[in-house]
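Next comes just one chain, in structure tokens: the form predicted together with the partner chain.
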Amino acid sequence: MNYTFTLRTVFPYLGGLVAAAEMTLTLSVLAILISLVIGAAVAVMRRSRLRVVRFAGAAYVEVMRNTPLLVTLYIVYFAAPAIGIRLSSFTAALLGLSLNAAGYMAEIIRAGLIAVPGGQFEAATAQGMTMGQMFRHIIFPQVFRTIYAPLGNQFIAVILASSLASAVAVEEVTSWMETVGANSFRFFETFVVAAVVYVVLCQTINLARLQIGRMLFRQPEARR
């Protein structure tokens, strides 16, 4: 009972904390843009017109959504060996990470597509605009829209999520964390700091994400 709370105690270890931030970003930054591609993909293959595809991108949806994120995570890191290819914890732990992420990106850009009126399409295809015309001047804006709010909610998601990567040997802030108080035994001022870190990083995508939303959607909302 006589633990007192000493910051000091963590000091030498402030240079490995920098690194494991830097890795916690990385991880989370790349596995958000290879799950905004998996993610769309999987959005677009639920609207095709043949129903297969529409129930493959509906079962990768589930199957991801309901399938704790650490079993993705050693699924990925222990079956790729098994067929012979080799992966760095960090590709591993990306790649689980991202294919975890991509099933709640796909229902976030599903979502955004719902919200494009069908006349959209119909007008932009009337005007003679081509495929790639017309996603790049009339969907992707729009989509954007909708889906930048709950982009950001799943930044902060998939940030608390790289967490996990712990558990396959990625030195980011929990296993810092972890390495740290096992050596010092001063869990309680590893915890804490590990504890600022995710709150300074998520707190700040939070505000960023007002910030840049103020300066992209400028355009008043209302009618007349």
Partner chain sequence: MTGSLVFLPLFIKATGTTIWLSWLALLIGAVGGFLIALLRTSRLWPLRVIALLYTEAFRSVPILIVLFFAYFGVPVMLGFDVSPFVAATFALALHASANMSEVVRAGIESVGRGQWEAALASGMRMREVMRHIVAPQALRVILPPSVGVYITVLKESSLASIIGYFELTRTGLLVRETQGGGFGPLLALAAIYFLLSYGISLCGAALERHYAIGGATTSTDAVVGGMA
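Structure of the form predicted alone, given the form predicted together with the partner chain:
The following holds one chain only.
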């Protein structure tokens, strides 16, 4: 029996797909922002002069990078209530995704910190800057420029990883795909549509990143 590929059976469910795509995008963008903040803090911890602080930062990175995201989501959503912490599906997915991504963000940012010449730290200290002032005005602007391109890959990884949020009942694109496939029995068409949506979402974030990069790092015109 020949299989006939048709998208007509998926059309009635496209309204739900729009809402699911919005949920995926919202979850991904928030996770990217939160993981950037956590990752920056952990990266600074790993460069600390205090051994216990360096150990804590390194331990966080190793635990998160060596624990599957799905396990982290299960711990946050299913195991945490056992100790009295109850979170909504969205909050649990956001927390799990952010904590996991922060482990990778920390290493990207740490690489950027290593790339900053040691003289920059010494010069900032000699000017009487506090640690916060030094990182805000001197170090992080240089780090950001260095790591901006590698961050793009991590942003896309976060979007793709958000598909696991369906495991904790978040109604995003993968959840829509599973539901529509089960209802319509047209799994192939449903999977293709979901794949296209993920490609569009990833490229949207990537193009936005490129455009922002052009604006931030625009070279001044040479004087004539």
